[in-house]
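The chain below stands alone and is given as structure tokens, in the form predicted on its own.
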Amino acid sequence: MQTQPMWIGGRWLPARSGRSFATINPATGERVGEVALAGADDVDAAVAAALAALPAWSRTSQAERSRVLARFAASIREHAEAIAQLESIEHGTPISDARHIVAWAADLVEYTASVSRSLMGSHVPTQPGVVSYLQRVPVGVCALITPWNVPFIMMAVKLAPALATGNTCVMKPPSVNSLTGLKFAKLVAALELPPGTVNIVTGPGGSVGTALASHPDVDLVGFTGSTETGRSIMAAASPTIKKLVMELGGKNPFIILPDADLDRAAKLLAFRQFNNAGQHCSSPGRYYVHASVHDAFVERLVAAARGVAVGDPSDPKTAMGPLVSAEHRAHVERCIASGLADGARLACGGQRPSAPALQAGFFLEPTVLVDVRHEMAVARDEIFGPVACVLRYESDDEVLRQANDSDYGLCAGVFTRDVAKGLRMAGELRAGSVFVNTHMLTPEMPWGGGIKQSGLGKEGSIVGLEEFTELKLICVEIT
């Protein structure tokens, strides 16, 4: 099987060590491809190429950078089916979801291309005879370290704003989705940017990601992943005081008030919980359900979970594919076992599917845990899998206190027919995003951490563009 090279300095290059690693189909356990294994020398070469390309790319007009991104979005649409098929094979995404993911990535790049032309500085009033203003300028060389849960979208989320604002980049796609990352690189290569504007290196986060985060010529690290890895990146970046934009872990509380539309809440939250096998940072991590409607809600949630079609990702009828790896499935199974040992109860799922065709893959049934208590590890730690943890509460004060008693603050939700009360509770919840009677994201919405250990900064919208700039003060005496 031929080793796929990396994109560095406008050329396709093997790892200098000659080493490589395999990517695996999580639905079958079979090897999909062989990818170059980058080392510190390859990272140095990629960063040097990005640094050399920075003066030319940062001087490119905003209009031209926006046109480049518009061409990139068009290229994504042109190759959408091939990208979706690869993501389905390499990540286990159901093909119907994979097609939606690719379309969403193209939408996001198109949005960034258009909104970036509205990014402006501001006048600073001082005194007569002096003109003073703030100008938004590129940060410099950006290291973009992307996660494995929705790989193609997350590469687009990070690359589009970095390029739009005049930065050059070194991207490290997730190891388990490296072929998807290199397909992304082929679309970038076809844009014929100045050599070194975008570089894509493949390899594990522990070596390649750390080398990027600690590199003295990297000015910004954009990272999405676990809080634990985020801490390591902060430590590696700290000697050179880099700018960090990081979306980290979450254990997101969703509150079901007594007057909630239980059918709608269960249907919507079950989709968000079990889509992508629960491997979404925005998935509901904790369901706080009022005692008066607890049993009725659980009945609906269990029915929704049992209705999820688990199977071959290439089948259009499949709603949930495998988890990304054997190691990650083992982690999720340990979390379930921990909850049961602490006194939680399985309402459904918790096992590997029995269908013979699924035995070789990393599948797990949609799972609902009930009788979960706030102090349990399953109620406090991120599981990142198809596991709904349901807790019972009695009063508004109690549920708000418990919802906020977490190391995380990524997102939260409230379901109620009393929208005014929902908004009041939204104001009390310590989370970067709060959803009332819905759970959705669009390119116009800023998303990310900024609350407790869920990260730093935002992605998406014009707010996310601003994260990839610095504000420069310019003051001119004109008399």
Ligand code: NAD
Contents of the next structure:
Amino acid sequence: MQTQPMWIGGRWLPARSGRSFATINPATGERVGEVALAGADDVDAAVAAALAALPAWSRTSQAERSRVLARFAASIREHAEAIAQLESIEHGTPISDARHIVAWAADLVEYTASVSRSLMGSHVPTQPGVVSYLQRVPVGVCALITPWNVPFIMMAVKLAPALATGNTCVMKPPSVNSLTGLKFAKLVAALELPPGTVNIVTGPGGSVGTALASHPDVDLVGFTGSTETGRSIMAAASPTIKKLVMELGGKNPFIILPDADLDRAAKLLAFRQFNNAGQHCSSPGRYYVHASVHDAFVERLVAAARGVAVGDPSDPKTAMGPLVSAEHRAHVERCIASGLADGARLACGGQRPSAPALQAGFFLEPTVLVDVRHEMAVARDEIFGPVACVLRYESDDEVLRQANDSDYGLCAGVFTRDVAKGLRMAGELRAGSVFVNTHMLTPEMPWGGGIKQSGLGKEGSIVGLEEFTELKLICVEIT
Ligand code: NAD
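The form predicted together with nicotinamide-adenine-dinucleotide (NAD), contrasted with the form predicted on its own above:
All chains and molecules follow, beginning with the one already shown.
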């Protein structure tokens, strides 16, 4: 199998060490590709290329940068089927979801291309004879480190705002989904930007990611991933005081009030729980269900979980594929075992599917755990898998206290027919996004924690663009 090179300084290059590593199809356990394994010297070359490209790229007009992004979005649409097939093979995303995800990535880049033309600075009132204004300027060289859970879209959502605002970039896709990262690199290469404007290096987070996060010439680290890795990136970035934009983990509480539309809540939340095998940061991590409707809700949630078609990601009828790796499935299985040892009960799932065709892949059944109590590890720690944890509550005060008693603050939700009450509870929930009777995300909506240990700053929307700029004061005496 030929080793896929990296995109550095406008050229396709192997790792200077000559080393490489394999990526795996999680549905079959088979090797699907071999990619360059970057070292610190490759990271140095990529950062040097981005630094050299910065003066020219940061001086291009906003209109020109937006046109580049519009071409990028068109190119994603043109190659949509190939990208979706690759994401399905390398990540295990069911093909129908993968097509949707690629269309979403194109939409996101298109949105960024257009909204960035409206990004403005402001006038600062001072005194007669003096004009002062705040100008938005690029931060500089951005290291963009992305997770495996939706690999293509995560790269698009970081690169588009960074480029639109005049920064140059070094990207590191997740090692398990490096082929998808290098497909992204091919589309970037076809834009024929000045060499070094965007560089893409492949390799493990512990070495390549750390080399980027600690590099003295990197000005900003844009990171999405676990809270634990976020902490080590903060530590690595602190000696050179980098700007950080971090989207981290969550253990998202969703509250089902006694008057909720149970059919709708169970259907919507089951979709958000089992889509992408639960590997979404926004998945409901904890269901707090009022005691009076607990059994009725669980019955509906279990029915929805049993209805999820688990299978071959290439089959358009499949709704849930495998988990991303053997290691990650083992982690999810340990979480289930810990919940059971602490007294939770399986309402469904909890096993590997028995179908012979699925034995070589990293599959797990959609799982519902009931009798979960707030103090259990399974109710407090992020699982990042197809496991719904259901807790029973009695009073509003109790449920708000428990929902907020978490290290995380990514998102939360309330289901009720009393929208005024839903809004009051939304005001009390400490989370970056709170949903009432829904659970959704569009490119116009800013996403992210920025609250407790779920991150720093927002992603998406015009707010996410601002994260990639600094405000610079210019003051002129005109008398
Ligand atoms: P991860 O933290 O293990 O890895 C994310 C990226 O960081 C990968 O590219 C990895 O190679 C790299 N990395 C690992 N160690 C590093 C280090 N020491 N220094 C620098 N880089 C390093 O996360 P993951 O397992 O890929 O993704 C799952 C996590 O991501 C979950 O916690 C999930 O909640 C979170 N996530 C959050 C959001 C959000 O918007 N808040 C979105 C998606 C995923």
